[in-house]
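The chain that follows stands alone, in the form predicted alone, written as C-alpha cells.
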Amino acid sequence: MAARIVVLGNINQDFVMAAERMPQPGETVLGSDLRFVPGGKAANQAVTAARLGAQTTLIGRVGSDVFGPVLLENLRREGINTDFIEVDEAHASGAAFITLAPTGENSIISVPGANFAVTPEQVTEAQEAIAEADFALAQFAVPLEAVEQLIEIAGSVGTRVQIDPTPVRDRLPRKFSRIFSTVPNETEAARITGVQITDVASAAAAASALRDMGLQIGVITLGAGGCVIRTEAGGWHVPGYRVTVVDTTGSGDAFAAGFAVALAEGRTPAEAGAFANACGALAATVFGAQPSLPHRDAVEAFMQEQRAPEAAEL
C-alpha cells in the first residue's frame, strides 16, 4: 500500500539566478540565467512524496495573482490532492529570490506573502486527511500557530509528525516534545539545541538533545556528508553520495520527504536514512527545486549504482 503524507507549509514563486558572489552593501553584481520555478518547502516536500509514490495532500495558501494559479496548477499535475491549498485576495504569492554561487551552494532571501495568512482554522478543515495519513509533515514557513493545530490534530489520531524546522523562529511550537521526528542540518540543529556541529561526533550529539527533548527521531543532514539519526534503539552516521553539484535548492525538502515516507513504507531509520540521502544528492544535480526533485524508479536505479557505504553504528 502507498504511503500516504500530508504537507502543511509554503508555495513559493522562485525566481533563481546565478552569481560569482553576493553583493557587499552598497554594491551592485552582475547575475546571469535567471529563471522562474516553482518552489517553496512544503511544495517541494509534497512534490517529492508523490514522485516517490506516496498519496500526497497539500495544506497551504497562494495568492490571487499571476503566480498563483499556475502554483497550483503545477502540484495538481504531480497528483497531489489540493483541496486545502486557499486562494488569497489579500496577500501576494509567496516567492523566494535564490543567487547560485559557481559551486551549486544557494542563498535564499525568502519573501512569505499568502504563506503567513494559512490559520489553524484552514489545518482543521483537513482533519480527516491527516486522520488517514501515515505521517504529517510540517516546517516554519507558516504562523506557528497552523504548526501547533496540525500537531495537536495529528496528536489526537496518531498520525506521526515530522517538523523540518526551518526558517528556524524565536521559539519552537507548542507540544514540539510530542513530534515523532525532526530533519534540521547543522545550523537548524545548533540554534535548536545549543550544539555547536563541527564533524559526526557533534551532530550524534546534537541529535541526542533532539531525543532528550522528547522526539523519538533526531536526525542531522550533513549535506555530502550523509545524515546522523538518534533513536531509543541507538543511533548511526549514514554515509552522503558523491555527486556532481549543480544547485543544491531543494535538496533537503527531498530528504525530508524521503525519509518520512520510507518510515512510512516500514523501513528501519538509517535504511530510510540511506534513503533520504539519495533523494538528497540527486535533487543537487539538477537545476531548481521542483525540476530537481527525484522519482522513485530514479532514487531506487541511483542506490543500486553508487551504493555508499554501510551506515556506522554511533
The other form holds:
Amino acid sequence: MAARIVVLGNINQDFVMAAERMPQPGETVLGSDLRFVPGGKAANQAVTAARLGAQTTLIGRVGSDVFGPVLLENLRREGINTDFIEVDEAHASGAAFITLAPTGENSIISVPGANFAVTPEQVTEAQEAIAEADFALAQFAVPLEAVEQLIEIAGSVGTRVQIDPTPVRDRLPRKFSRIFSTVPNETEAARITGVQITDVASAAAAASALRDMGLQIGVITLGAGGCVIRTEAGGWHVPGYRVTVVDTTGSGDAFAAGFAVALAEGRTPAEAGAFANACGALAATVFGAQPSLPHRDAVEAFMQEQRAPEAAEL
Ligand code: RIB
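What about the form predicted together with alpha-D-ribofuranose (RIB), after the form predicted alone?
Below, the chain from earlier opens the complete complex, with every other chain and molecule after it.
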C-alpha cells in the first residue's frame, strides 16, 4: 500500500536568477537566466512525496493573484490533494527570490504573503486526512499556531509528525518534544540544541540532544556529508552521495519527504537515511526547486548505480 503523507506549510512562486556574487548595499550587480519555478518548502516536500508514490495531501494557502492558480494547478498535476489549500483574497502568493552562485549555492529572500495567513482552523478541517496519514510533515514557514494544531491533532489520532525546522524561528512550537522526528541541517540543529556542529561526532551529540528533548528520531542533515541519525535503538552516520551540484534549492525538502516516505514504507532509520540522501543528492543535480525533485524510479536507479554507501554505527 502506498504511503500516505499530509504536508502543512508554504507554497511559493520562486524567482530564480544567477549572479556572480551578491550586491553590497547601494550596489547593483547584473544577474542572468531569470526563471520562474514553483517552490515553497511544503509544496516541494509534497511534490517529492507524490513523485515517490505516496498519496499526498497539502494544507496551505495561495494568493488570488496571477501566481496562485498556476501554483495550485501545478500541485494538482502532480496528483496532490489540494482540498485544504485556501485561496487568500487579502495576501499575495508566497514568493522566494533566489540567487544562484556559480558554485550552485543559493541565497534566498522569502516573502511569506499568503503562507503567513494559514490558520489552525485550516489544519482542523484536514483532521480526517491527518488521521489517515502515516506521517504529517511541517516546516516553520507558516504561523507556528498552525504547526501546533497539526502536532495536537496528529498526537490525538496517533499519526507521526516530522518537522523540518526551517526557517528557524525565535521559538519552537508548543509540544515540539512530542513529535516523532525532525530533520534540521547543522545551523538549525545548533539553534535548537545549542550544540555547535563541526563534524560527525558533534552532529551525533546534537541528534542525541534532540532525543533527550523527547523525540523518537533525531536526524541532522550534513549536505554532501549525508546525515546522522539517533533513535532508541542506536545511532548511524549515513554517508552522502557524490554528485555534480547544479542547484541545491529543494534538496533539504527532497531529503525530508524521502525520509518520511521511506519510514512509512517500513524501512529502518538507516535505510531511510540512505534513501533520503539519494533524494536530496538528485535534487541538487537539476536547476530549480520542483523541477529537480526526483521520481521513485530515478531514486532507485541512482541507488543501484551508486551502491548506497554503508551506514556507520555511532
Ligand atoms: O527549500 C527551498 C524553498 O525555500 C524554495 O523553493 C523557496 O520557495 C524557499 O521557500
